[in-house]
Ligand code: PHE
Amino acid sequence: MIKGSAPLPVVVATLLSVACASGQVAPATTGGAPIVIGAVLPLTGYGAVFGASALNGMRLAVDEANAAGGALGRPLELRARDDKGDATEGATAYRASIEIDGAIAIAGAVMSKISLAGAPICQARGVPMVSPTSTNPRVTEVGDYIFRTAFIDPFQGTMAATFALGTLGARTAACVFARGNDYAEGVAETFRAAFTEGGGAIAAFESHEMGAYDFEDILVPIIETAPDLIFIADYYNDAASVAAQARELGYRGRFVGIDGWDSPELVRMAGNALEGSFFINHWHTEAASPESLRFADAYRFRYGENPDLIDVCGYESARVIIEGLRSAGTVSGPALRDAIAATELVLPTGRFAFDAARNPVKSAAVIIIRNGRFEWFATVDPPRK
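Output structure of the single chain, in the form predicted together with ligand PHE:
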């Protein structure tokens, strides 16, 4: 028995005979033992919706690669471990992925607080890690084996503030965010700094427990200050609860949010409360580049539904690992790290490359919630260096 009864890995790869995107069965051109790519994701618990999406995207990338001959003449196998939305569980999952599953690189985690727990483990073992969606800047600062395919919070926080001041003409804003969540705290702070610097006034800066039910104690004083907008730096479930309760308490202004809002559950949970609200996101199905359209088609063919943004982020993180593997020509950690750092690819969200700090240089989308649907509103490019 494995010590500590480690959770069984969820084996998600199809190996030699995979159905490729075109629906045909690919020839088994690869042989030898599979190369294991690890995935650390919230498959249960807080954020399980995110984990399911990211896994779909990663699986699609690995299956496409296997249909095209795998890498280094070997098939690829994606093995996922459940971080349960918890940093301690996440650390265990990272260790198990490397030490038990034999992962040569890890795609994950989704949430910054879990990537922050996993990054030192990958760095110490010389195993490259590529987070699909963790936006907190400290994640990649852990070391040279740590990458991400998502933009970082200073970018989205600043963009949200610029958008609120410029496009929405807001002058006063309140910030609400989950305490103890590196992501929520970080992006709220960036928003506050950028909004103030741009000439706006922050009327309130209030935090709550993650997964709380009652926000009245912070919302009542916020609503008394009648801010032009409330910036909710939270994942979709808390964001929906905050918005719904603010409306019940009589708030009439706008809400503005961040990438963690992206889930079909958001509108279902919030009802009408978020109608007309905006949030920053990594991608939108209406983004019309050929690679974006190809990805969306392949995804729909495979899963019978539209991809969401975490699907695309998961797909991109796995693509970067696979391309790194192919150009490194070996599974050795240092060579793989260097090859990943040098990746240049056209991905669904656009032309992709890493900067010197292993963060991508990429654009973001502003989404509006209209008639209960997420509609593309604008694309914002990163600042030129």
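Structure of the form predicted alone (previous: the form predicted together with ligand PHE):
Coming up is the bare chain, nothing alongside it.
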């Protein structure tokens, strides 16, 4: 579940100028007609803040590539189309990107509902599509031309288990999650499977109603098993309530969570209950890898501000297309598709590759809650098979 700042009203004229500028990249030292990479993003309307961030990241990736000579001896050109946060508008934007702009691949969309509208169009026309942030599992199920660079929700469970076993040294864990919430249930299930496969034992696997206030009936038996940690696969509001009540009932162990915790409201609601706890996220500005630091510096130099999660996701979606294009050695759709599928890179978020379903197998950031702040703690690489 990718999240960011809440959508805000944006001046249409400003965003239209951004959309036009997105197709104008710095002149490359290569020759020939530019190779067009499309971008379908919400540049106006609902989600425009997300679209502007993703576009910033994509533009940086394309400009870096052109400064290094472009691809196939030609410059690259990024042309953005506005999906306006609407699935119907998004489908129109995908068609225009392919049929009018001549895009050889499309980076987008930000929202799963729009990716689901555009994916069949790209699949039918043999044009690779790489979504930066759509986490709905159904997106890549559309076909073999459809990719994403943000890991799907259940993958967090695997990464949380890897961190719990390897870094925290946990051998027993309890799982708490919201019943009837596909996001929470999926992450909890994958955590249980990965934790047990890695040699750990699940002491309890308990669900609750979303938005519940009283968790004593599941927490008392959990605490009696004295697990090394409690994995809370919940959004921030339920996670805060579970943790606070567990502390009241005497639990003194660790909590580990997921990206649904990523809200400033978490600490306000939980008080000190989650101090020293950890959660999995897609990236953090303070991540200490050389590539992450390089990206953050380049972004600050270009835009005069720190990048956010959507910026880095946009950047990585464009990077994957560019590296695939260089590897394919041609703009042919089938060859580009195959080259993207075989992509293995070190990106700002860490090690990156695709699985057989064209979902990423990639590193994850571990965030620690320290002094009421979210701080980068570690980057966890996916387990090797």
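What you are looking at is a predicted structure, and each value in this text was computed from that prediction instead of being measured. C-alpha atoms forming the largest set that superposes within 1.5 Å between two forms make up the rigid core. Residue numbers count along the first chain shown, from 1.
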Of G333, S241, S363, E206, which one sits right at the hinge of the rigid motion between the two forms?
S363
